[in-house]
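This document opens with one chain alone, in structure tokens, the form predicted alone.
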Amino acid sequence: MTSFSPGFHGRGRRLAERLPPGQYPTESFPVLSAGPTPKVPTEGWAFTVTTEHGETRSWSWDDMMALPQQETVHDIHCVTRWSKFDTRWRGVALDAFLDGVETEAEHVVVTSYGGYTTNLPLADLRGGRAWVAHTYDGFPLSPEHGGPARLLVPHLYLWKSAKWVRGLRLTLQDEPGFWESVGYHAYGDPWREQRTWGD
């Protein structure tokens, strides 16, 4: 665990003010996964948005790389209680994939290569709050951290930022994903310590 002096400041706010309750800061980037790491070549990667009516839109790797790219810096927080400040990513905002999609859905099931799923409110993926990230700290995202591309939803616990992302399924009802179905919180706000069903 890395400790910081009381007077250390970062990005305009003291680090203590950026640390959610129950978390500790680290400079490492621990690798935690629910199963084996899938190997997904970029030439075989695709990202698909499926509406509640079964309509689909898909992007190949080259299609995604042709979309507007954004550099973004965020603190990230894992439900296992570590937090990492000022992580640097590059990717495509979910707004670009959802632009023009007609839906009445309020919920999303995120799907991943390897079978992992997680659920989120659709509103949490819009408005510049979420990305499909393919670069971390200036380098292509490693498979251990979800490469070639992962979801990045930094305002929620990191299990919501699904590794090896392959698509979104828009739903009218909230459908628990992998961890949510075994007791993790449906939303996962680190500032409210929403770790499990009862939080």
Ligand SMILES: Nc1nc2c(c(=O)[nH]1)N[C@H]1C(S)=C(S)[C@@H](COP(=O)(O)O)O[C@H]1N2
Second form
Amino acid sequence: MTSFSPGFHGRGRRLAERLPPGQYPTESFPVLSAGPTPKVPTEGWAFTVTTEHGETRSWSWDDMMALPQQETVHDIHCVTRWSKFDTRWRGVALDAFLDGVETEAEHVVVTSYGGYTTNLPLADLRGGRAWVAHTYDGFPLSPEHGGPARLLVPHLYLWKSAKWVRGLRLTLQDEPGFWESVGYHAYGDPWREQRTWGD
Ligand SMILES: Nc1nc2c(c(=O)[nH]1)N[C@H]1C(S)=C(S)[C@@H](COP(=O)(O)O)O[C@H]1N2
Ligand SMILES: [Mo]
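Moving from the form predicted alone, what structure would you give for the form predicted together with the named molecule?
Now the complete complex, all chains and molecules, led by this one.
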């Protein structure tokens, strides 16, 4: 059996090993938004999962806050080449919303207040790898960064982490989202440098 030192897989890994190809580390937290920042009050906020049959389940802000909350720390990677190490979030794992949802769908279109969309495989939202995040570094997520709540899928390029997240539409076919339809990669794995269609 191969054994690794305790830090090898975790945060103790050397920073150079944590930087995907073609990325540079930054301390700042740039804001990248394709349009204006929508005003999304928590009153009236809802997160809705819609199946391929059109069945829906919705959570109000209070419903969402009553689900199990997780504190989670991740390196994030933007396709514009900045990476930020050890970002600290609080939110609800997508598993909590997907539990008990009956579906044959293998794809998801994530929808946002303001109209942004992005697509990814449903499997990537399961297994404790994706969150609806409402707190960043101990404070309510700021509107520019997607507050009151955004999707966080740190193992994919950050354009998949839809800000002002509104819901999931489960689909039988993979449907490109906003950036994917103009040339960004359908999957977007930073470790395989899947930036654009040809990658
Ligand atoms: N709703 C919405 N979500 C979005 C975007 C957007 O324009 N609208 N931009 C994406 C892109 S391209 C990136 S790199 C990240 C940037 O997140 P940040 O502004 O918090 O750094 O949000 C992603 N999520
Ligand atoms: Mo981006």
